[in-house]
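Here we start with a single chain on its own, the form predicted on its own, put down as structure tokens.
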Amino acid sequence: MPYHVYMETFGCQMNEYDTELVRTLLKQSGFAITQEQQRADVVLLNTCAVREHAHSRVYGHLAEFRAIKRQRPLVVGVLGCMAQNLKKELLDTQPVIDVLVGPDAYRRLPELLTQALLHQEKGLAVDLSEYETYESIVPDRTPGVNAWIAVMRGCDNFCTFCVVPYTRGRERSRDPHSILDEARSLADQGYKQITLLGQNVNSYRYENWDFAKLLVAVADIPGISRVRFTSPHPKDFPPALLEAVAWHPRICRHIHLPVQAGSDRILALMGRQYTKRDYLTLVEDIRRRGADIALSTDIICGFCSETEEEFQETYRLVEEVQFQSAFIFKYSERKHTIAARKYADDVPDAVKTDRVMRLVELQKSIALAKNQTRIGQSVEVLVEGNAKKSDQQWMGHTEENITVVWEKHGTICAPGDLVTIRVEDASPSTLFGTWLPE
């Protein structure tokens, strides 16, 4: 009998894609995946590194773990972010951990849990390395209507608060022809929207490619419906991409665009190497290729010695920016960074948090409002499934990454469809409306 692996993940799209290069590691391997943890001799958490939430739900899980294993055996394995970048205090604090294995040491997971397994050795590689790009790797999907590839891993910008770079290593990008090779062997099995994953995606290149260049070239593959992309980074966004989003029909009319912040002085400490005005002049060229593009954006409040005027820059810029949607969320500092070895984490918490529900607030305002004017409008939408709060339901999303859910009853359509809707109501992060028959 193979042994069951139960796994859970945490984080960003990028976990979720090293979840499915994982899943076919172990199967390739002679592991069987399972659903259900109670069955499971192996429990594995993907972990991100980024935000406190996540970091809190993993202490807990071990900590449920720890009472599991005076029932019964179980192998309890730490992957990803946390494991590349807490892999001193998970060894000193976690006995409960049998194997740490780090975002570019999957391949030798399943060789850690057989020894870990048969002889109750504990496992660790959390080495990174400068080549590794799993290209050779088919990941594990689930079926349905999207899918996620990565083009490239690793980041070079080394923003003082992100931990990126010392859990994912330095930049390196994949071939694009197994990229490409990739993306039409998903669109042969059907699915329909694929969203091509870096941390910073503007930086690929390979040989004479750039990203611009691959969007174009994945959004042509006959049977893909939609090509989405993130994340870019605002410093270096090149215009061919722009016109790409502009122009391509199949490459979706929205861009992810972090600013993190509306301060130059934060944003310096930071180390995002862009003012606010190169920011601005960035939407403002986006806006003038295509007034309908729409934006979203990531936003860190409280971030170190933040004043309470700096932070009105950030409001005002979200004011005059109006995005779609955001992110936002409190400062948490996080170990290793250059922030946390240069910085003082020195603003109070309950500003931190007063902070981010007055821009929670002035964002929902602005959502409201933008979809609101949506109302008596026909939108275009790529069916995905049933609505999250009712099984009666369709649920999907426009080009610009607005949420669409309308009633099934008398609708003629499937996941994996475009149809028109038309808009009868809106809240800040949904439309509702009606099937109209082609």
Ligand code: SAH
Second form
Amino acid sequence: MPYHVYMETFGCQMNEYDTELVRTLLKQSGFAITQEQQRADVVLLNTCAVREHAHSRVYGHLAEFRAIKRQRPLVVGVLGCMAQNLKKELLDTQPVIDVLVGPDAYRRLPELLTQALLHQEKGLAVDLSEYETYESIVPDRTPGVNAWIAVMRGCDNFCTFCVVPYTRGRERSRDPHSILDEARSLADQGYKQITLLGQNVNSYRYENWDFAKLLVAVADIPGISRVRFTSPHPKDFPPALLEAVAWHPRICRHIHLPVQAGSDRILALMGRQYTKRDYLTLVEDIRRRGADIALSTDIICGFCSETEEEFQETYRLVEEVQFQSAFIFKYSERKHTIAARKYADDVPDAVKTDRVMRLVELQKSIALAKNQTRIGQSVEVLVEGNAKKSDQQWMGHTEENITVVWEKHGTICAPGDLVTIRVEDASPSTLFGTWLPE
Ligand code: SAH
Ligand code: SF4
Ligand code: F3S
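Since we've got the form predicted on its own here, give me the form predicted in complex with this ligand too.
Now the full complex is given, and it begins with the chain already shown.
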């Protein structure tokens, strides 16, 4: 009987992708994957460290595993960014953990789990690598419409608030030929949408390949309907990349452009390498090439020493740019980061919360107004599966990454199809429509 492994994933798409890599590595070593925690000999948490909230969720699960371990044998493994950031400290303070493995050391996981299962030995593998890209490992993907490909790993930007350069190590890019082989094989297997992933995806560079060249080459593969990429940094948008998004019919007209803050003093403290003016110029550049290219962003409220006036600069920037969507976070001090070492986390929690709420309200009203202008229009949607709330409805996204929902009854569509939907109603996050026959 093989040992059964149950896995849960937290954090970003890169972690989801890494979970697929880990599944492959485990299966190759004779482990079986189970969706039922009760059956598992091993439970693995692939963790995130980007905000404290991500940590808290993991501690909650560890408490549960402690209770199970009193009843029966169970090997508990913690993988990912929290493992990498806290390392031995996590192992020492949480005796429930048997194995701790960081994002560059997954090849060692099967061996460490075997030691833990057979000899009750604790295992720790948190070496970061300058080369590891798991290039030869084919991820064990969930069948469907969407697939991710990690094209680069790590980050060299060291934004002062961010833990990622410490948990994911130095930037390194994968050989484009292996990426294109993987994309072709995904097209052959029937995947329709590919998302190119990297912590800093547009810094991709391999010999004479840059990110724009790679993106176009992937989008040119027959059988793929849509290509997306995340997460880019605003500093790496050469004209060729903007043009590719503007003209290539299969590169989605959507750019995620994390701004983080609208005040130059805060941007400098964050180490973002651009000013508000640079950012707005880039937005203009994008819109000149395609007024309909949707923009989304990430924002942090209440970074060290941020004043009310500085927050209002962020607020005004959001009003000015009119993002399609925004992820808005409270600043959360992270161990080892430059900000944790150099600046005081001095904005009271209640003030951070209040700023987040004000921005969320603003963004909701912007998104609602944008979505309402689409009522009566037809949009092209990639059918992805059942709607979250009802299996009587289909769900998909527009190129701009807006969720669209419509009744299945009387429609002829299947996941993977590109269909035309007439928009009848809109909320800040979703368009509701009816299917139009070809
Ligand atoms: N590499 C990507 C994403 C990094 S993490 C990028 O540069 O855009 C995703 C988002 O989490 C960031 O854009 C930032 O808005 C947020 N984030 C990162 N560290 C944070 C922290 N310490 N506190 C609050 N939000 C944070
Ligand atoms: Fe973090 Fe900045 Fe790197 Fe993004 S670019 S992962 S925010 S350090
Ligand atoms: Fe979290 Fe690591 Fe991703 S910190 S956001 S899982 S890169």
